[in-house]
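Heads up, the chain below is alone and in the form predicted on its own; it's given as structure tokens.
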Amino acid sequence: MKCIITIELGTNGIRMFAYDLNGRVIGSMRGYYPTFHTEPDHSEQDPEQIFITTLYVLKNILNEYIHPKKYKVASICFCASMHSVLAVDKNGNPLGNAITWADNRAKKEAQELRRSALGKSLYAATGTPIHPMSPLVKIAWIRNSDKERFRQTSKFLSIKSYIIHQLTGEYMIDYSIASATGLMNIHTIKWEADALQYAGITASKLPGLAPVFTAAGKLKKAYQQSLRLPAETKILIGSSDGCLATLGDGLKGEGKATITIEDSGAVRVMGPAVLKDEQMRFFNYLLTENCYVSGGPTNNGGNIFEWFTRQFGDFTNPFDIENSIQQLIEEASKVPAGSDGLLFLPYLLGERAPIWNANARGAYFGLHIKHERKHFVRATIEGILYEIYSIGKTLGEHRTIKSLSVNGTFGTMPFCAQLLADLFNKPVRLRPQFHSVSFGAFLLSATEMGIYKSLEDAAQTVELPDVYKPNKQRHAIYADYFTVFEKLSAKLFDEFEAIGNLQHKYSERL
């Protein structure tokens, strides 16, 4: 019997699933690693810790579910979050930590580039909005602010490229992750010369570009032995979490959009054409040739409610974050829609779409003497989902959206799924106990194996049976409060910048 293993390198941890060739889950496991926020705009991870966690979880899933049942691993397919940058030396050793998508240190470079003619031409060529998340401006920041690391760097990698290099010795990056770097031309599928020149590097400083179906070499012999995997086990380079979540929800065709809310979040559509926007508000990432995943991302998803829970939740068990989250959501369900006039701007990590403001900050607005903790809980959830709605509303200016699907740990909670249906005034479909990113990786692997003729055929097999129908009365309430939320997000632009400057000014004196 053959099986497929999918490995997702997420923001706060790793998820692995094992599937039989019919798409049934044989087993799954998770591992965790920390993100270091040593200062407000810093977001880093230890690449070696991520690699050790990957090996640990892979060995465990093989020993518990695969080897005892005599399954043969046909392929291991990778997927990962986007926009990470890791500098390595000539021997492939990390030069410090990896910089994640949430890092905002390149604010100055991003602001200057975004306002320039070059920024507009790079956006048109690469499909990546100009923002500190972009590896393009992260590398420029390293060149400007960490000259010694820049000088020593042999290659700039994504986390996924680093993990694959550790396992196989190959330097590769798939089209999907590469199209989120701001360095690849999504029309020619080559590294963009103007982007390379801006970053101050040549193409030799980057891994080789490869389609998502590419086999990334063989496992090194040491890992073949320790994992008890044969040399012919295929290591598929795979794609990005965003593209595979979209595929895993069966989102091939017009009129459909998908919402992901995990640690971060996004609203996406998929189609054969690039979504063009003069205001540079949307991404256009390549899954395969002539297949683009377009939309807008938010920095502030389930990670914000987890932050709220850790600060203000009740912990019967010190490490039981999931139970504490559920208790707070039950508390929020006792508060009417709109949280009795309390609004939350969820921008604790700055923000990407649709405001693209790395200086944005969180705020509670409308507080009065009758508000209790339960109002703050509901307002926090509503604020996170108002931001998701603001992306979908902006996306709706360019694409007709008739139906929605939702995935991600936070988004698929029944309370959140219903709130999304009410906000968008559209039915929301999902499958309980279903992980869209990993299933998208399965579909990609199965297509590569010939089980499906194409990704389009694979997507048509996806079923999302549960439907949350909108409540018109709650939609009207949310529409009124969202108007205030949207105005606040725009009106506070100068104040966001001022408080960021003050924070920087006084932190330098300490």
The other form holds:
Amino acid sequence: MKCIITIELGTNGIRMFAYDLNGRVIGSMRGYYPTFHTEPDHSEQDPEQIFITTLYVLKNILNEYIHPKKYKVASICFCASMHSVLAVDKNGNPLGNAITWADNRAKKEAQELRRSALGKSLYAATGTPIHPMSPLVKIAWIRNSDKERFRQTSKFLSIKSYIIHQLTGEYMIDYSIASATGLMNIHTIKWEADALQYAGITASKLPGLAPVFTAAGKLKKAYQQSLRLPAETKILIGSSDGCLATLGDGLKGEGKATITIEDSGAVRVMGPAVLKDEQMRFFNYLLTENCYVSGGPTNNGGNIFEWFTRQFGDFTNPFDIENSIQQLIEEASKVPAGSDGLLFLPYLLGERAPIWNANARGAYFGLHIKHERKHFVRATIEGILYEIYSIGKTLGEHRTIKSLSVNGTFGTMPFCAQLLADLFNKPVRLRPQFHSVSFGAFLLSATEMGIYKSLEDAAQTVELPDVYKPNKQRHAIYADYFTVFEKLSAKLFDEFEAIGNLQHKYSERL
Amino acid sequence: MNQFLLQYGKSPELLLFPHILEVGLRKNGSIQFNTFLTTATDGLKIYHILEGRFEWRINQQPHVFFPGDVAVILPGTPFGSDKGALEIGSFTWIHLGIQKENGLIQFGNWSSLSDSEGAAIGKILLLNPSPVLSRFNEAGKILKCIHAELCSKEVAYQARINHQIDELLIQVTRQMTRQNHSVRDFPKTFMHLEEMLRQNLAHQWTVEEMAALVGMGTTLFTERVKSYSGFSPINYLINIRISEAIKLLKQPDIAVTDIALDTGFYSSQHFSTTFKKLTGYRPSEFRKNHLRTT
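Since we've got the form predicted on its own here, give me the form predicted together with the partner chain too.
Next comes the full complex, and the chain you just saw is listed first.
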């Protein structure tokens, strides 16, 4: 019996799934690796620890689920977070840690470029919003501020490229991850000359571009032996978490959008054309040629409700945040839609789409003497979802959205799914306990093996059985409150900047 | 309670307790100068504030103490107040003849802590970032009990006093770890643990020590670490060790044996086996292989 293993190199760790060829999960495992914040604005991960964790978890999943049942691993498909940068020297040795998507050190570079004409043309060519997350400006930062590292760098890799290089010896980057670097032209699928020039590098400093179906070389002998995998095991380069979550939700065709809410979140659509947005609010990433995943990301998702729970939840079981979250959700459900007029702006981590304002901060608004703790709970959840809705609404300027799917731990909680249905006034579909990203990687592998004729066919087999139907009355309430939410988010622009500056001036911790 | 001072070698009450260098209660009615000078502490000192407000400097850092607070001064740490001033107020203290040997705190035969428990407590005391325990009256009660036992000499008082010292060390250690970790934030707790492990990678960590370091019992600790990280605590530690070892192996000048010991393996054989099991290479092969690609 053949099986497919998917490996997701995520923000908080690695997640692996083993599927049989019908897409049934044989087993799954995960392993944490840390993110280091050694300086303000820095967010880094240790490439060697990610590699060791990969080997460790892969070995365990093979020994527990695959080898004892005599499954034959047909392919191992990779998937990773976008926007990471890892500089390596001529021997392939990391020069410091990998810089993750959440790193903000290149904010000055990003701000300047975003305002310039070059910024506009680079955004149109590469599909990546000009933001500190973008490897384009991160490399520029290294060139400007870490000259020795820049001088020694032989290649700028993504974390996935590094892991694959360790396993097979090949330097490669897939179209999806490459399309999120701000360095690849998403129309010609080549490294973009103007972007390279801005970053101060040549294409030889980047790994080779490869379609998502590419087999990235053979496993090195030592790993064949230690993992007990045959030489012909295909190592599929795969795609990015964003693209695969969209594919995994079956999102091919008109009128569909998918909402992901994990720690952070995004609203995405998929189609043959890019979204051309004058205000540069959306990303356009590439799954395959002529298939773009477009949308807007938010910094403030489930992590904000976790923050709230840590501050104000009851921890009846020590360290059991899941339980505390459930208790709060129950409390929130006792409050009417709209939280009796208490509004929450969730911008605790600054914000990306649609306002793209790193200075944005959180706020409770409309507080009345009759509001109780439970109102804060509900308002917090509503605020996080208003923000998701504001991305969806802006997307609506470019695409007609008829139906929605939701994935991610926070978004798929029944309370949130219903709230999203009411808020968007559209049916919301999901599959509980379903991991869309890894299932997208499964669909990609299965298509590569010829089980499906195309990703289109593969996507059509996805079933999301749970449907949350919108409620008109609640939609009307949310729509009314949302207008205030939207106005506040724009109106507070100057005050966000002012308070951000004061926090920077007076607080060492912020 | 009245002021008192018992010192080993001078006070007959301490004849059976060579490990108690000093125990006392001081009531200070007026500010005094040049009486509380900064000196490097030999042994371990624990102070419990009863009344007043004291500004003391521990390891160069200024700290302010209020009633109920406890100061824990480790062997070798400079301790005293600026200009030797002693403010108005009262406090009790005990000074134990506990030494730091080879970077570890060792307790004597008087203690009924097992070797591993003693080592864990010693390690946590050394790693603890703050010498101040806020509002920790438990320590005062134990000190009071020790004094009462020393004076009354009821049957089995020797054992009781030694038990109370153990109790004091245990309570101080538990309080230290608890006050540093909120039960609300496991990710933060885990990051703290991870940092401690990295800073002391050569140490032979036990699960008990790791759990105690973050103020948890081993059962809850192991379960939480597993559900948060996907790894058992020891396996997570091994991951860090191998990741660090890989970095060191990529630098040609460090001997493999040194790498093994620096990253916490007890021998190069142990290192080699673990490394090969995980990576498929022996450390020396990995290094050679790595150099060949240059």
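Numbering follows the first chain given and starts at 1. Here the structure is a predicted model, which is why all the values come from computation and not from measurement. So that the term is clear: the rigid core is the largest set of C-alpha atoms that superpose within 1.5 Å between two forms.
- In the core-superposed comparison between these two forms, the C-alpha atom of Thr483 has shifted by at least 2 angstroms.
- With the core held fixed, the Cα of Phe365 is displaced between these two forms by 2 Å or more.
- Core-superposed comparison between these two forms: the CA of Val377 exceeds or equals a 2 Å shift.
- For Gly500, the displacement of the CA atom between these two forms, after superposition on the rigid core, amounts to 4.6 Å.
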